[in-house]
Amino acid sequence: MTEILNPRERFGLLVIDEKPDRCNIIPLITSHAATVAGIKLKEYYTDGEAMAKAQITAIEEYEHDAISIFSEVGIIAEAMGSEFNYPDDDLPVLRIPALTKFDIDKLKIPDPNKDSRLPVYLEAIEYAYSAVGDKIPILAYVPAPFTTGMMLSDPNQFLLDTIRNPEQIKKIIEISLEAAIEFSYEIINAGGLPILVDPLASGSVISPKAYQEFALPGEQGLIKFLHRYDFDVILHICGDTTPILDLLLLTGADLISLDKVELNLAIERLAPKMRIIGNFNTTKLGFGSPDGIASQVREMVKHGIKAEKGYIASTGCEVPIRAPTGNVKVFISAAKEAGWFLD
């Protein structure tokens, strides 16, 4: 079939409830476009222009929905003075957490147009946007307060003080939502729709009881902020929700963005309140073959498609760095050719 919308125009249709020509389809490119336009990682990390022109070349190869400016989740963390290790060929990794070398009260908020990596984003972002914003949205993934908040600690010291210093926990949270809201608006004012993503939330990391009590009002505070600019808000969180499923409805988001759940479910518990964003194994897009990858992307969107307030084809996390570019090129052909809207 033809398509009569721009993805700008077709997300656009979706987050006022209308119907567009056919569902969105955005795979969760994000460090891939590294490998698409063939630059080294540290290189797409570390250059705004970069990191633009690496995602609008994964635009043009594949013809997706939208442009996803992001590395990985310690990015906040790094600014607020954790110490990551910058690989040539791999994505930073934390090396020294900042609660490690200092006490809480000499956090600071940082500022996203001079700290660390944070002007990065905003470079990409802003160079995206004079390039292709007219017709493609440009999506800024920020890390919510609970993953930021383990970032700056030792991660397994974190989890336990859920336990045993919850009090000093909610506060590292308070001081991370600050930081979350200051670089999202930074992220707005450079042509960025700011989504949530607080993969460490995951009910295959944490119970959810420690979600409700640790990682549900930050990502409530953020998403109100965002909801000041009339923005419909999306919240990605990897691995295992199953457990959380109803909690989600309570954090305000507009879209939940899907990992390890069973998508039929998540439609029955979710889809009369949120728009279904998922939920594609990526592991089958780095090993599987293109003719399974096709029958069970199909599958996905079929049903996908059915969601009442509104449905994304995407992948449940990132597309792995080095998977074959065959493979998302099958992704993304198999559910438009599934995701049309016919009545």
The other form holds:
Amino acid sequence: MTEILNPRERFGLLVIDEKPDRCNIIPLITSHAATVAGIKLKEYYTDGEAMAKAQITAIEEYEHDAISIFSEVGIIAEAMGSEFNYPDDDLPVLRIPALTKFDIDKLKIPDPNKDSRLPVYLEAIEYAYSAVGDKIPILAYVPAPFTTGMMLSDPNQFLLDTIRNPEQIKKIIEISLEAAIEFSYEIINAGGLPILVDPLASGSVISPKAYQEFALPGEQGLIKFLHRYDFDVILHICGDTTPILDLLLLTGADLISLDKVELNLAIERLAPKMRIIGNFNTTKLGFGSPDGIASQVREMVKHGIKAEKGYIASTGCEVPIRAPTGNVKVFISAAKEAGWFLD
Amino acid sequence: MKSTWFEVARPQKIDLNDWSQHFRLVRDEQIKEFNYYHNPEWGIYLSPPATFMVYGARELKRLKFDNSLASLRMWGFVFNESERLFRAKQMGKRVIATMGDLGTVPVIIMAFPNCIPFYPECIWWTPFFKESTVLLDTATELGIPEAACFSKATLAAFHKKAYFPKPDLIFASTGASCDDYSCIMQLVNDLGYEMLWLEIPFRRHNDEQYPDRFEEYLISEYERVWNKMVELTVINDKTGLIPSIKKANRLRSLAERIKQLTYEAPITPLPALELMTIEFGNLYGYADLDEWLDIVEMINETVAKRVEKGIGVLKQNAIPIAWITPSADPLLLNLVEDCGLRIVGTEYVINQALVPIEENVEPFRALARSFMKASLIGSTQERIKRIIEGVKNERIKGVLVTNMLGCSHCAMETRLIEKMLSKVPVLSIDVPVPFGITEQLRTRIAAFAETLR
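What would the structure be for the form predicted together with the partner chain, rather than the form predicted on its own?
Now the complete complex, all chains and molecules, led by this one.
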């Protein structure tokens, strides 16, 4: 199987409903890239050039189909005033949320070129784009407004307030949407394709009703902004989204990245309208045997490529930071084998 | 109604970031207003340059563009062509590759309903817009020597099947044409694509006095094209040629009017990059002629308004020059204007697509006659006679000639052109490989501008 296309060409065909040489393979290799590149995590998420170089090293090692500029979901909230600890060898941890009460007025829309670590992301995108942007899509993960809202507050309190103070929560989400739009705007100018991540809107965290009332409008707002650019928009939600599958159709997303959902069910319900991305269990990637991974990935891809509007073989969530590189390679080679379209 | 930003903005060249900023002021309804193949679902194309940059066109980060809504619309449409060709096929249209003749065969194709002609060779811009050697390297892997002309990108595009869909038919013109490209067409044939080969005659005399048999020969070639199209579509109605020719003429006259307005205005109303894109649109309307016509109408209105108001995109003292053979790297056109020059004449090897097609003779004869004006089928003197005319009447103060890597015309013709244009300064430059514009090249163009000044 000699590959004919580069990742840029392959992704380009997918988004215009054409079949490439094989299915796109984009496991969510985010901070795991630091492990592949052999650098400290703190360096990865505080130095844009280091982040980009780590991503490029990972793509050279694995030969998957996109660069994923991302470290964690608090990035916008931090630029809006939340404080995070920066462990040397772990991801930032929320220390003091920006909102201790409903002092919403003190929230400001961050300047992505100046505030906090948003410029780190932009630098990473620019570096990667200029190095490999002609051949490889540069995906830049943008926390969706609901997730950012939760990172601006005490997460437990935020969830309680969806019931006790829904109007205040909606205001926080509105401001977070504005911030996400500004960040996306700069990402685009840097050469990145913004993709929405809303892990805290998962069915594992909130009910379908809460999703519809609080998370969905923020996702819709950001997707509408990106559609103005004629982008095909990817939305990723972690955890179990089975209860909100029908609601996902209302987001306007063109590609949906799923985690703990039965793939055939997702294909049945969503594939006529959306392209499907997913959804290999990342725990297995971290701890499974290579043989087991290979057969399960082949099985997943065999089903996935039946999705009528297209399919991207991926992981359900981020590849674990310290996942064995051998397992990731097995994932990719099995997906390539099972996702080959040409005779 | 409140004026939009576009209506009040001073004409100027702006970069990608400026465009992104202005694009935020474009209303959603305005974005939905324009779509190709009349499809509002996936046919919208009014996007800022940033969209196409994100999808890999890296040169857009460095280019400057005209700031009118009409130009924004034009760029969105032009950059969208690859998608458009795939969509054409998806919706059951026939996609026909026409190679080598540059301007005539598409008029025949468009006489058939639901048939979309396109020029695969236009893919040669792609390496420059993407600042990428991917297509050139692939062509080399497929057996084209490294030093062959940039049109070799076409072979790679056929191989990869990612830049346009598999054509339903391919018409390949060879003979008195580009020899490198003829080789490339043969290799496309070797990839397994079936082709109907056409012969282009060499014009031994000038473009008005040539033996009748040349016309007769071309007519017989166009009959072969027609018959093949009939075989494909099972439609045989030659009356379709008349509206097709009329449409081509409407486009040609609009493009000519825009050029003349631009060339003659005291202040240049439209940048050279946009003007070149309009000139090349004459070949086939970027795969949706009706929409392209509408866009060119809009640009014409914009240019006319600017001329009427005496405003434009360059300084009034910009020095008029002519450009011979197109600039493969669009950044070169920006660069020339940045150095204080303005383009008031071009010879982009597509003369045959610029002249009106006669409407009072039999259609194939009219097409043959228009093709006999072709740039590459006769002498160098003939090819550049309009430029020589411009020099004589002092409209053109200097000439810039670009040489393409591997282009045998360039190698043979450049010295001849310099000799024929000895009354004005001529600068010959080699078009660099993608993202190869160097300080030395900038300095040479700046020095040329200084000499003219």
